[in-house]
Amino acid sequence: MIKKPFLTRREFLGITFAGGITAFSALKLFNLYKNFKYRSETFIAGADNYIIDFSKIILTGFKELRVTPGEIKNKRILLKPNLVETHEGLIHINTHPLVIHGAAEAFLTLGAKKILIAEGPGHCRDSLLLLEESGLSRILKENPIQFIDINYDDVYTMPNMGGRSRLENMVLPKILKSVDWIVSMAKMKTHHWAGVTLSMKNLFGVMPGSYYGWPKNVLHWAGINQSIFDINATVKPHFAIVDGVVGMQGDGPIMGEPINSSLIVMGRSLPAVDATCARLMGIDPYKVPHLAAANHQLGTISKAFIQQRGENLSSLKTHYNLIDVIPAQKGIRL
């Protein structure tokens, strides 16, 4: 267990006013305390393959992150996986169905009232084909879990709470209003336009294609990184679980190559989870525009403010292949 590196308010005031501190040091401590509220925890678990017990892994993560039965009992949980497009056997494109199933079981074990899986695929308009080829249809058939195609759900409008893109409002699926927790279940991948696609970018899939187009062209025109920030600021997701057992490197999110990272990353703060994932991929989160924008606005990406639980980050680091001729991937290595 890593010792907690943060100051309490009492400790901060005691140090500051003890008498022997320089003005410069006091300013540094003030900045540290000011950002104290953004401290976060992430949980990293090793996972060598997709035949292990993901429910057990995720429940261990819940315990480490202090997600209690009291928080989850009688709650409606929406799991938002990354389903883009696929062909059978290409497990590096989408969130693996067994990870999704493990998350559903873990939430039910903590007393969740209902589990919903919702996605608005940005490329493939045939969701039934996507469910079948990804293997998720079997999970849905064998378990009392409902799937909602966000692309065609009824919608409601909210003001854009982020204000980074030129979008004045956000048109969102009504299913978001009927759940208590929104869980982003991303795949660990590089991305042609955003550098990385992790739990924050994964929320593009909550934006209905019937309004935003395919592949969510309105959001591309408004600015991908700005839209990622605005969606997260408006939707305010509750939790992230990233499938990094087999990730994607190179020209993601579809055309890249598989890479074995052999891990799962979890946490309450999506910026902290994504920054941890980026470091595990050998990528500097401060060089990914939407993560840099999220820092101390939606969460933290600073190692000093992320308390790591579970496996050691450095021991599981795998350098993902980046393509320098792709502008979003150029110069973002650690």
Contents of the next structure:
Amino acid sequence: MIKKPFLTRREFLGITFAGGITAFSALKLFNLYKNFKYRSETFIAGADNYIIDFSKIILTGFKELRVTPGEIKNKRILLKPNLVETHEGLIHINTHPLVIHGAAEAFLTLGAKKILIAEGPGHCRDSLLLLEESGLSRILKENPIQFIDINYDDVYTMPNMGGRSRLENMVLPKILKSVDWIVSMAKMKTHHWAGVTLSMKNLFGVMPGSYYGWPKNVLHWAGINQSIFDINATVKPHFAIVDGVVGMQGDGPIMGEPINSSLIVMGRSLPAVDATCARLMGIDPYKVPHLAAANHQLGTISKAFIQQRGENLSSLKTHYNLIDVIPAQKGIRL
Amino acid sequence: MKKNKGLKYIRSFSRIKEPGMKFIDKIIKDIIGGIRKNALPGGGFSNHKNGSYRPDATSWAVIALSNLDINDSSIDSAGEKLKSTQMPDGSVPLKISYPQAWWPTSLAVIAWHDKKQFRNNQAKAISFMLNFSGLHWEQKAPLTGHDPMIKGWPWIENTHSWVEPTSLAMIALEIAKRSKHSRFKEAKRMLLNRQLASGGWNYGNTIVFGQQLRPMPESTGMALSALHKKIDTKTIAKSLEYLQNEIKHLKTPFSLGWGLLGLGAWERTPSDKSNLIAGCLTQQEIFGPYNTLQLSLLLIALTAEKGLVQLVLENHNRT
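Having seen the form predicted on its own, please provide the structure of the form predicted in complex with its partner chain.
Now the complete complex, all chains and molecules, led by this one.
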């Protein structure tokens, strides 16, 4: 007698199909849950030039994003600009000092106890030269703001909370421990190794050069995109403000050309802010490896789950030039 | 710590030919005072007030203060502190718990120079340097303008070689009379390979994706210091020209200090050197007190007539 199989072929296919549908639905539901969990808001403000009142713009952004005086009062705020290199007439490399000044004023208006500017430039060992030539030294001279050179700060070690790169631990500047808020103040730029450099990539500058080199070659060998993920997962920054008044297109982060985006982008979630910036640059955030990796892990990059406040995204979109011979920029167009 | 006994003890004083000795006297005294504030009770120096021990800050302070005829006990105790942080392999890392950051080893070699009690430590450190290099490879697709096969020294273990650690290593080897070693010669080739076609050096990339990058004064000053008397002037003429143009605008200690040392090595010291340094010191009103490294560099630049190598070797010959 022929034994009846445990399952007939038809039953097996039926179960597999049903299981597939269930798994697919579960995955969809899981992604939906993740997106919902990380749903964010970003604020886009038009800013035609660097003469306007940035503190007013940033305060409007705070209001839209529900950053309240109660949240900021008596807090120590660390502003981390993007200072790379300075050369006469090149205002598209570094975060503009007047945007930094505006942010400092806005946080002080909400009752912040202390404002610190901290940076660990990756190319230039002379951080003071960058302050001097970028014009940031004038802001320091006229305001009660302290500058910390992260490259030479005392350090502490943390386990790598991201686990994407081969770095076991992260050596971080002690100043991070003594502040309540870390604000990444990036410049809107394309990047020849990472596709874009925005608020997440800007945190390369919190890794002290004394321990990571000039350039921060340890992070290059550990994987640039993986390191961006790991630094953000470990440092856990609180807020992002991106200077896109004049951005950089093409061969960023230093040799590209200026482009007027005429805007500022802000938000509490760095992946959401960077995804918004990428879309404003005409770049698909899902095609930028470090942003794709951050999705559902450190925030959302889904347009449907990022509520845009302020200006309309599509009306301010500017297509940044991408260079095809640069692998990190190939095929990332939106 | 013994107090500075006065300028008659400052050996370099007699060698400064500029007018206004009282003015220079004041600058030197201020700088020494600033460095001493960062001396640690257990020996060595921190980089800034209330900071932790750092071998780089310690080495720079020793190099700067050893050049002066002052009886300063902090110099010997700093040398001892450096010795206590030397690893069994001879390296002197930034932190014992982070041994891969061994770039301060070159600085320790310079700081220990001319000090009998540290002769063995210096020899071990040199041996370490000669046996280690960065990551190097044959470039198949030319992404960058330089030849990544030529060995120099990296900032951190298992990374590529760059201009500044290579320059510091060459300076240390020359001071220790090891400039005939094949590694020194290869490093010289590396520096020349990283020189920008338009003159000057930056951290160590020349061309990336077809675009020539820009020079930086501090890297240029270091490379020129390292190449001192090792090549003909013609080879570095554009770099000297770049630095001579830059130097008059520099107001920050790191760039100005290395800029002056680089030019000094090639006998191009600007006539208003002490004014430039004095102007740089006034910038502390904006930036706050300069750290040990910055103050030491300014002091060395002020007292060195012909660059860092010459200064350290001259002191050795006198003692």
